[in-house]
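Only one chain is given next, in structure tokens, and it is the form predicted on its own.
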Amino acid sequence: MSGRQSLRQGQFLGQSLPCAVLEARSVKSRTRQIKLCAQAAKAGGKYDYDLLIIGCGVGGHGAALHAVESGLKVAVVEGHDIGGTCVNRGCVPSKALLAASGRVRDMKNTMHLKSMGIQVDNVRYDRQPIADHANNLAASIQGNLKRSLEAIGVDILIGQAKLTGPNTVKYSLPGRVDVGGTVTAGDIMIATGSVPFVPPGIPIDGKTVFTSDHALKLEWVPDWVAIIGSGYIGLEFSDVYTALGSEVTFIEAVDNLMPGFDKEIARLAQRVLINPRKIDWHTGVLASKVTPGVPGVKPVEIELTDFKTKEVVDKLEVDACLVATGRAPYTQGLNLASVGAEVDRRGFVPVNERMQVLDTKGKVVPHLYCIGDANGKYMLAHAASAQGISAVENICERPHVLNHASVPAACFTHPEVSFVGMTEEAAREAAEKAGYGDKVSISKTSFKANSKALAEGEGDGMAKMIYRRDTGEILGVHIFGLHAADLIHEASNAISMGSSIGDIKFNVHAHPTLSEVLDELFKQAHVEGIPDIALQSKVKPEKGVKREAVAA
């Protein structure tokens, strides 16, 4: 392994290097890596840039930062807004709405407040300032991202880009002759993201029938809103709308709410997030026809069709309809044919595990990469960023493969849901196929057993871990409860580093903290050959061995 590769290999692939060695080599080795990568880039001076990134969302931005750190000359081409969907029409403004509406929900929960000696009367909210909070936050972060790129010398080219051949991109804006041009680069990375997916038969008017892009503007709060889809997006908006006083009806194509989540976690989450609130639902049906209405004048009409029989089974009249049926890749107009590639039937750009684009024959297209929602591997903003960093590592000849099983996901409801790895159902199915079906075990704990959660009056929730009791491998971790989105990272990092339960079971967590929820999961796991901590207090110490006192 060359000096150029050694440290990054150790860091990214989870190889164990002694701390003293890392400390001694880190600065010198990293500096040499950057110089070597920069020298290689300068050797290809026939191009305008070493790396050109098409799209500047979270994935493109992360890739640009890492590429500059690696000594590359970088430009990004952005046809819409710096920050992409996440910053402008997704993760960021939705969290602002959830934060504000969550405060309203908390203040209206008089029973909860009275239990802690707090009395609050006549809680009200103003819609426009809540909407402004979301919009202002998105604008602020967008500006921060742009300045962060400019500060390190990344050129920002404005326009919609398309490939015109190997190493060449043309960009322009419709109707603008003063914007655009053609640039070349040693490597090109596609990071164009995604757009809301709207099923056939649903016309979007942006007022009464809308997607998350429109809902984030919070132009009005309908008395009754139907939400098509009960995944991440639908759940989060149901949290916002019910907190602000709306009634919600879920329309879900499959037979259960929250498809894709671990079933046990989904059942508990439904009891807390859906059943007690002003929410009803129709499962196993499609919204086969939606007719927009007029706010305050004419209702939205929704025709429901049985998913299996395709027969019309019901009709709804609501004030508004949010279409939350997932997202579709934004890959039109890239002109992949110019390099011998094409999107698949769903519109995704095919890539290998190193994010290299594949041509129509399944072979690597030289110097062309695709990351994020556009490749369909894992449609999450932080996954896009991780893929971008991984792609840059490969561009700099530091081979890297991202372990997607270690990428966490979260739903920011109140309380939150998070997970990493496989669901229990998927883990058992995979284990049966691989021949270790009898080795899958489950560890569980409740937030009601956590002192910090009880102090907050937030005991609703649970965590579970799916693991192999013969090897201690962590297959999946799922959390529903207070700050679940923050708690999941100890588990995701363990999976990323290849740590077994034996490696982390004896770690210490501060008391009282929510992190002890994970501590309980690890300590309750029964792995062959590893002592059970719960039994150690019953085992007498060997003669001459002193036990340390532990403060409660």
Contents of the next structure:
Amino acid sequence: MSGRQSLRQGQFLGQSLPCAVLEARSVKSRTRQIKLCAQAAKAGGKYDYDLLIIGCGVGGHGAALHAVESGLKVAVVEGHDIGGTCVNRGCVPSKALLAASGRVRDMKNTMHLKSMGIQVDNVRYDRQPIADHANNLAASIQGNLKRSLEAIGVDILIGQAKLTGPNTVKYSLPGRVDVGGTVTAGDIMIATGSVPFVPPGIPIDGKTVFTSDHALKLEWVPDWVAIIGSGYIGLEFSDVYTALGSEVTFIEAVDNLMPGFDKEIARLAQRVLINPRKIDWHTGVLASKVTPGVPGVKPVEIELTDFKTKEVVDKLEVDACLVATGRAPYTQGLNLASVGAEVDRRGFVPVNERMQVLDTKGKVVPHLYCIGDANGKYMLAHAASAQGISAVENICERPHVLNHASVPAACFTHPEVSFVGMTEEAAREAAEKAGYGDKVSISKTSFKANSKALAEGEGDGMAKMIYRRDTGEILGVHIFGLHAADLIHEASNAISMGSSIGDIKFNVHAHPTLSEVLDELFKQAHVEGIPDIALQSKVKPEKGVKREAVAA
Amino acid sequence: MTEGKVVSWLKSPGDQVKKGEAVVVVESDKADMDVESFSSGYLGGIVIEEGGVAAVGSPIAFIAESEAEIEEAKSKAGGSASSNGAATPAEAPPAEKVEEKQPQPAEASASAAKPAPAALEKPPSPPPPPAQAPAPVPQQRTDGRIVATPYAKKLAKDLGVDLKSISGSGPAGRITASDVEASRGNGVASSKAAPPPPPPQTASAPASAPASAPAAPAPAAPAPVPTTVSELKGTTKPFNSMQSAVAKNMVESLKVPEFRVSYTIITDKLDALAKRLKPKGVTMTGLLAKAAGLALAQHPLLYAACTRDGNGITYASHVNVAVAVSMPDGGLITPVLKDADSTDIYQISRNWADLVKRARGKQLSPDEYSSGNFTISNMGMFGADKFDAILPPGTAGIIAVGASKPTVTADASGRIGVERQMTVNLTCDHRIVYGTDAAEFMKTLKSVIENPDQLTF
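Show the same protein again, this time as the form predicted together with its partner chain rather than the form predicted on its own.
Let us now look at the entire complex, which starts with that chain.
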């Protein structure tokens, strides 16, 4: 899941910034003119830096940029690769692989092409150039990130950091004497991210049994890959592998695939992304024993144990095994004890809604923040940078709380899945508890009703919106279909700005575009007290028509 | 919307259902829709399973009003499934309960035989005996486990192949998709020697014997595989679901009063036309279907059907000619050439080629094999000169086409000559088609076939 977030003034609770805000930022911005605030660093000599950020991934980078804009003197400490997981082992290379493999899939889809009168023969691919595309892109974006920080005067320190006191950090690289040191900072932000979680007992050899870190290098395309975990990472890889000709078997611990998705979306996604492809699955089982193999010589053996009965139910013999069972926080060695805090039993750093670290007694540790995957609130790249920016706001004494319900998420399969807010199940449950259970409504539409989708021959898809029919509040929006990851932002923006359906129902969408899928959702919604709009996709309300003027 | 596909059942048999409650999700050409129950009760039997297709108006499930009636509803579902389109619906529970076990419904269609993948699952039961014989014994694995890739499993299920009978060529004896496909090439049961399933006798498209080489590849014409008769001696093999369906339909047909009319038709001109058009992809099957279509267009009674209650005649709006084809693994199917009267011969031939190809791959949809209202069965390629076919339930006529042979004939003035003649035997439902109707139809058919230029439109 990737994304860089651009910051609008609206996020700042109405308070104006002391200095100009960058219009829009992208990871590649190295030539932007930056208007630095005239205000000198607050530190004024007491500390080396106003803000020290441990970890220079997407979260740390976003925080650093915003901190500089806010007039702080900033340094980042990075012990591995600048850009962190997203750039080097996550979003960036995975999207590169998905783009290449997606095109292979499209060109091999003879039926789809034939329906448009096109014939393509002999579609072939070379593995190495595809892998290079991903690796080169990662390197290039890493370079951009680094330069973007250097250009605005952020110091990049190399080493693994640990706290040695409330405002002091010591950093070094094992076995190296040429790097390292101790720095002090007025505020410290932990942004150390996460690593792939490997269940105990699964040996990773990096060749036949591996995690996403290795898979993204695409060193080989195994004929048959078992993927443990059917969340978004497993799904995206199944998309890549099957497009490149492999067969896939999912191993999922709970009883249904794609457990985190809205159930209705998961059903449709399964029908499109899994059933017609060379994929089968085992649900309700754990991979209790995995024995690595030798490529071309010996298969990987995977023992499957029933999740409930703990009995061994099957044994797979596949060419490779991808472990995609989630991510674990990378927080060892931070030495939180020096400030009276510690990580929870899963390794996450406990924080409050302002991203302030809480100590073992639950009290705020002053001047210590933690953002991104390391705190476990919402493990997505753009959530990390949003949290980073929010934390900087709090550091600058402009209290800010990030509304996580407005942070969208996407899965870049073909077609894509995206959502913001709650699933239908979660929304109904929350509504029951809060007493408005009977006010929850759903509006749904199919991509088959969208002219652009049909023109592309991509009618497979649906969108649904869960909302409150008494207030028009949007509780969740889920999209499965072409460009779902791009389309979700209309909904996430609405939620972020607190817009109700009534506010946005009259917005005009260009025709014919996929965005009309969302237009349908909004227009189909029945909110008490607001007149319904005639539901014809060709009939659009006149621009600028005030609500009162429209007859019921 | 003329048909819908069941996406998923939200309730299982035995579950309570309230009026207005969503019971099933159906996919139409527009979108997925939740379908609500019109009445309260208990979901008894499901006729169309997930992934299955049903025509608008046909039952997809039965809801019992009370718990006591759940079993009856279940059996109705089982019965209705296997007699989809057949004359009689299922009756009393006890007897029919056995049918409930019939794996996927929507199988046994009126015209007997359907290649629907689901029907041919049953991992335990092996493919038809004759085919089994020459199949290679799985070798590489010594632990007896069957390891097959996801796609290999899917293919095996769709093609009705038993994984146990395949030897895997992948690493460590793994069965791959290509192994499954290769295995279908062997064990072709064209040794349909013994009793071939009744009505649509084997017969395959082209070559009704006369003309030279068959134009299109015949599904059932591949070189006969030597039968290891010794393997069959003394054994009893239970029917697979397709054989059960055929047997059932044959017994059903006994309820229909049939009579037969035979005609000798001279085929010299037809054979010459077939030879001329062969390079353009036109086959004898296409020509026969077109001829039948043109003749039927003038005799609506012959492509009508007696109503289920036996009290009326339903006239069809399209002339859909089904042609019987036997499948390499022993199955029987009747792909339908729709609107045979108004489709041109080239399109018919193209459609036929496509239908046959997909029939072999068991990819025909129910509409493509059960919407026929007149059937052609051709055994000429096997040399049979005269036979009669059994009427498929729900239709009024079927013609059995024999081989065309050069015959010495004498005309009225005593002159002797040689003509190629074939015998065509029409079987009809005497509840609606009477002697004269049948004879007149055959007269028209003869005239169409003997003046075949009209077929080229």
